[in-house]
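Single chain ahead, written as structure tokens, the form predicted on its own.
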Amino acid sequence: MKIPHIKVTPPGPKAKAIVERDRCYTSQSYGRVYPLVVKEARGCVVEDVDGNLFLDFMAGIAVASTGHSHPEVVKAIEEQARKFLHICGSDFYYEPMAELAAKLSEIAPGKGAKRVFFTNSGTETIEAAIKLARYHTKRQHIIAFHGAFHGRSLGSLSLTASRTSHRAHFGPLIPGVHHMPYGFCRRCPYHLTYGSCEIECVRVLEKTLFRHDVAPQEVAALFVEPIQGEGGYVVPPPEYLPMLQDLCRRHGILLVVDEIQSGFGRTGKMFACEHWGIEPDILCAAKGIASGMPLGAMIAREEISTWTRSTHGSTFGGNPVACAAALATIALIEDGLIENAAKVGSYLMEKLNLLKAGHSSIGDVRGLGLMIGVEFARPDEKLTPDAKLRDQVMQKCFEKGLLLLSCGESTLRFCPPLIVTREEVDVAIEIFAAAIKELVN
């Protein structure tokens, strides 16, 4: 059967009934995007309860790295589930946790030994990194960036600054967090031009922040996404991350790299920071680590892992079933999916840029590997973001059978499973182009 295949305009009658029941009982805090009600999913295909088949180019926010229900991952889950489901990893030992910690220590960028703390999610990983950074350095202050998304629990939310709605009415947040502009050349906060700017977005930390707000000797850590996710799939200039790393090294500040969305092969390397030769003091991972099982990991250099017994813990972090899924996931990623992300991602980028050339409503196409953002903007001198058109295109694609998600002010993200093929890219581009044409012309 040709994919996608829309039998009834979504949401169909079964989907509508479930959506209505959901609205009656679940928290209103959930940010539902469009009425997709899933029955099953395999590979890059999602089936809803009314029998519609969708082509998935969102992968559960870059989580389904090996595709939905990959047979090898399901096999690993089943085998571990038959043995035991839970033994608290904070209190006892089991092989999948020890094996996964060793594997993550091996594949994480940077020389030397590392230590791994397991969590259930990205936000918990950030919380662990905040605590370790403050504990090790005995410093309080933290630097984060405008546009950043590090999670929604209170500590991680204090670092998040992608939308004011994430933070509204939750204050006071944790003290000592300083936000600075991210290296977003297209919308430079200093109104400079790349090539002659001397990377002002890094230089300003010493010129302004360290002169007027906080001494560098009081800063515990700098948290940065190598590619901003919720902030709009923003790729910084090539000098940006190396300059941040150098700044941190000079002042004894820990460099914490948030690879929660960009890690595990998504950008054509195991971790995105490897594109720039970055060796973080702490690396935060989650999402694509276990193909959909709830798992996160904080990977820290051994020499900074100075906290002591029972300083931090987790009942469910490093669950044995999730660890088994992660080991199977990493094996698949290493066995060709990184290369596929690079090759098919390059093909997708080429196709999207060709589409951009014919549509003035597309302001920018940016990304690495299979982490690509398409920004919609009005064709004016201010490059005004067009969130309304972005949302309309996303909805139209859903109705036609293509699943996409938004990010940033007016960007759609293309982050399909790493198993995606060139043929599936062609189908996605055809639907995407048709949606734009219907709405703009």
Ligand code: PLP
Contents of the next structure:
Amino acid sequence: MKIPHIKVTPPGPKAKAIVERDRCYTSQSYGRVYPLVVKEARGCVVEDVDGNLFLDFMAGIAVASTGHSHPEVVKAIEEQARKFLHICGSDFYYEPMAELAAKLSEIAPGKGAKRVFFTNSGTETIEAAIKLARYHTKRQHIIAFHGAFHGRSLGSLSLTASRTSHRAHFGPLIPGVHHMPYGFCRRCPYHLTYGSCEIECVRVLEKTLFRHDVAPQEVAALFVEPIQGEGGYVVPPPEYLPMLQDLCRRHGILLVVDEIQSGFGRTGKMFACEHWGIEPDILCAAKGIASGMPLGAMIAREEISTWTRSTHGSTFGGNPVACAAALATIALIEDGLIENAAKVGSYLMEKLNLLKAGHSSIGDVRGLGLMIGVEFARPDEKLTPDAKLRDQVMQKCFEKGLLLLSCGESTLRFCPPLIVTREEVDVAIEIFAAAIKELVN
Ligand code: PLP
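Moving on from the form predicted on its own, kindly provide the form predicted together with this ligand as a structure.
First the chain shown before, then all remaining chains and molecules of the complex.
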């Protein structure tokens, strides 16, 4: 059957009934985007409860890296589930956890030995990184960036600064966190132009932050996303991450790279920071690591992983079924999905740029591999973000059978499973273009 296939404009009757039931009992805090009610999902195709078939270009927020329910991943899950589901990896031992730790140590950037701490989510991974950074350095302060999303628990939320609604009324958050503007050239906070700016967004740390707010000797770690995710799929200028790394090294500050969204092949390399030759002290991973099973991993250089027995742990972190899924996922990613992300990603980028050339409502197309953002903005001097149009386009695409997700002020992210084909890109572009055409005349 041709994909997508819309039998009844979503939400259909069955979807509506489930949404209604859900509304009565689940927390109102969830930020539900549109009424997609899933029955099954396979590869890049999601079927809803009314029999509509959608083309998935959001992969459950960049999580279904190998596609939905990849047979190899399902097989690994089934085999492990038949053996045992849980034994608590913080207290005891099992092979999938040891194997996965060895694999992650091998594939994470940097030559030296590494240590892996397992969690159930991105948030908990960041939480572990905050704790290890403070423990190891005996310093308290942390630097993070405007636009960053690092999680929602009180520690990780203290580093998150993408939307004030994430933080409102939850304070006080942890003290000693300093937010600085990210390297976002299109919306440069210093109103400078790349090429003549001397990368002011990095220099300002030494010029201002370390001069007026906090001495560098008091800073434990700098947390940075190599490409900002929730913040709007923002790719920093080429010098940005190497300069941050250099600054951290000079001041004994740990460089913590949050690869929770950008990792595991998504950008056309195993980890996005490899595009800039960065070697983090701590790398935080989750989302795509296990194709949808809940798992996170904090990968720290051996020299800084100095915490001792029983200082940190988790009942579920490193669950054996999730570890088995991760081993199968990584094998698939290494066996061609990184190359596919690079190849099909540049094809998608090319197509989106062609679309941008013919639509003044598209302000920017940016990204790497299969992590691409399309920003909607007015063609005025201020490049005024057009969130309303972005939301309308997302909704229209949903009705036509294409799943997309918003991020930043007015951006739509394209982050399909890494198995996506050029033919599927052609279909997605056709729907996306038609949606824009219907909304903008
Ligand atoms: N860090 C980044 C870069 C993320 O994109 C996210 C989630 O979107 C998180 C951390 C938090 O991960 P989780 O939602 O699994 O707790």
